[in-house]
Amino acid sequence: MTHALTVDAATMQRRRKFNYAPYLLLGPTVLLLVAFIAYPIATVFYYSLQHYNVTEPWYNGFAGLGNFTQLLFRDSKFWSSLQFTAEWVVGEVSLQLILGLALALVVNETFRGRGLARAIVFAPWAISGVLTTEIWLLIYNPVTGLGKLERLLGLGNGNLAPLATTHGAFLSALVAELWRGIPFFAILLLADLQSVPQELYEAARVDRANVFHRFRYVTLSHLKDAIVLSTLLRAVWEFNNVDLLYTLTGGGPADSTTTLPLYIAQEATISHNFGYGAALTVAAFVILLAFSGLYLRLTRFGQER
């Protein structure tokens, strides 16, 4: 009996000492997360099951899986935009990684003017997508840009307009986004390169490893996790790229540069078909979630080398 009273007294004492202050301090942050993240996500999932078109209010109501049936079986633009998105992501991320790694290796070396070289390499990353577009629109301009350069060099009649054709528009957007995206990889990989122990390179030289073997077994081995994480982040960002493509090509010509997020924006903001736009957004979310999980599993991110 005495033991039971002692236990009850200890329990009551612990309850009296319970500190609610940490939970009260976390409360505003939790409310903000619910208001700006959880609620919008739940709203998108809700509207994806609705017919909600501002221009056709008489059709509005519960649609069930009708929007998803339409995008899977009756919407050819969904599949074409998804195909272009895959081509865009693979092309952009692969080239950005290769060129960014090359630049990181260069500016990691000790040479005169290295600080200036690093500033020049990293500068495009500080420029917004819309401003990047304006710069490249001036370059691609047939009158004052490449067309004028063509006339000055005597290479043609000065009618060069790379944004006027489907292949030209794709390559033009690819180059513009490369200019902005390469510094992302250069910055992250340079930071990781500077943490590689020099003793590993010295040991490799003692073992008579050539430059290629030192790069493969020391540099790339150390950069593995950084490369996996940076490529995943960049793939997600390029998948969701809207600003540069919208302002540079508008998804044209003939929808040849329309990515899935750009198609979503067109459905929601131009066609005012919010229900179908929400369904497309959910489809994009599922695709990204599946890709991220599969990519991390295949690359064994975070596991010991």
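Note that the structure is predicted; figures quoted are calculated from it, not measured. By rigid core we mean the largest C-alpha set that fits within 1.5 Å across both forms. Numbering follows the first chain given and starts at 1. What changes on going to the form predicted in complex with its partner chain:
- With the core held fixed between the two forms, V286 has its Cα displaced by under 2 Å.
- After superposing the rigid core, the C-alpha of A35 moves by less than 2 Å between the two forms.
- Once you line up the core between the two forms, the Cα of A254 stays within less than 2 Å of where it was.
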Contents of the next structure:
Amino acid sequence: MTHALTVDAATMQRRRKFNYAPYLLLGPTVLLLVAFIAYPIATVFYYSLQHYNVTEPWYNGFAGLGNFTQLLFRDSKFWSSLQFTAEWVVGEVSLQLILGLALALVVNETFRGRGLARAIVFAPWAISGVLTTEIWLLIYNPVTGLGKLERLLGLGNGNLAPLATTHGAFLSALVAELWRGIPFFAILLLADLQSVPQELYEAARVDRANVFHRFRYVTLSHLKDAIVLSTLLRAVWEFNNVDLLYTLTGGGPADSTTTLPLYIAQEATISHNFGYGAALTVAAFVILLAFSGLYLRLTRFGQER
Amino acid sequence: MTTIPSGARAEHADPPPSGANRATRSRRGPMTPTRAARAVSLFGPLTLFVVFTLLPLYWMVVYAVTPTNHEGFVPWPLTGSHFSSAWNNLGFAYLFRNSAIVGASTLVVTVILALAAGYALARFEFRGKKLLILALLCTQFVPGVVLLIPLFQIFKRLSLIDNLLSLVISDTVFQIPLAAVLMAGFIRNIPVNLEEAAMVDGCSRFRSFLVIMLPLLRPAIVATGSFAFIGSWNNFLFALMFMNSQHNFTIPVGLANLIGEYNVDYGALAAGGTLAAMPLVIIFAFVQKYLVQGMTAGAVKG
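Alongside the form predicted alone that was just displayed, please also present the structure of the form predicted in complex with its partner chain.
All chains and molecules follow, beginning with the one already shown.
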């Protein structure tokens, strides 16, 4: 019986008989992924070449590159959404990284009640985008939030409504998303901080490296790969994250907080313009792919410095 | 934003102590200048982070438990009326039921598939294994919004639009890759000899898995199951797109609709939000300790 449990390569080589077990075990998972991820992705490319609008079925049919020429040359919302996407992703990821690293360093220290402190500060990780919107809306809303606070403290007329202005809406969304985004970096970087060999700090101290140098050359260089990978994952994630913006600002005011994926979601759920939405999706794919490749190359991921 | 320099200061004033230092530090002693500096540089930023985390939640709970037109931010006097109005009038009774059905089903299916797939990845060598793991990790880069339109078409053809099953399928599909990779990591950490010993004693491979492995894998099952449940509980876009009738809406869709209304009953909205957050908080308390290792296994290790 034991021969069935093969772990070392030598035994593998000896056994000629084809082993079906792993394929049977993986079958259902692979089938699901092919049917509901791989196949749908392939069909996006097909739909992107079609006029396909549920509300205007009489125009449906092959569009050639029509959707793409419209997107590139006649759709200013596409370009403005791209610009906001860049601002959103860069702003969110860099702030989340800095604050998340700070938080990880703090809760990596030994102190009484550390477990509870970690549980509290990591908790927003589990909160959804929509719920985050609900929570922060009570703060941004003039009736229930900062406006009310302003009125109660006698600081103003209570009309403080951060979501009403372009600048305010961006900042409001930025802060709300930070609230639930910081824990992601803190959790990931904490795991890596715990694996920094203590001897390195000792050695640095013997070499009379000051605290800045210890942080720069021991902590940061040890965290480099984790930081590169987590920022990439997070950038892709924030790029795709539409729940919060969809519900908090709705992309407004005047489309000023519409990211490309939010634009796609609106085309799908509100306009039901599936063909054009698919073309936007292809554009998003190309951008993500190019960004990921470029990012990994520029940061020389996995290479020793 | 003021926490950036102070957070960094925490590190500078007091880099992670060595093992020997750690023991002495935790004991109480006289307040030396270093200790004072440490207290400020550590507990200053920590307090800021804790307040930033808890304040919005506190704000919501205050609205949920105090009567309408209550002034100030002290949670007194208390009322349960917002909860009953959210539950009965705003439809949280069925929102909760639907989310629970979808979440629990996603959890069960994901855990079973992840156990099978994880076992195959951890215990067998086979053709295309590396490629498969790479493919599993690559799915993390596939955004849900990209699949919104094609999945809608597929479910329409399967007549699953406005059927909770479509949500179980799409949620599971998004949870399974990470769950499988995570589970494989957990299984790899259990010595093979344990299984072999049971098989020598006459157990079949499946039986030895049930008897020996499953109990040992309990933390793994709790972790992957919780991740799957949270992911499903929080999923908004798919539910928004695939569900048409009100009685099939899940919590995020219901919340989003309430947020969008012109005349919102803020107390009831806050109560609904508190209800929606409750299962997350409870589950999070359980999985919190697995989070660190779980996310590293999923995100960093290939």
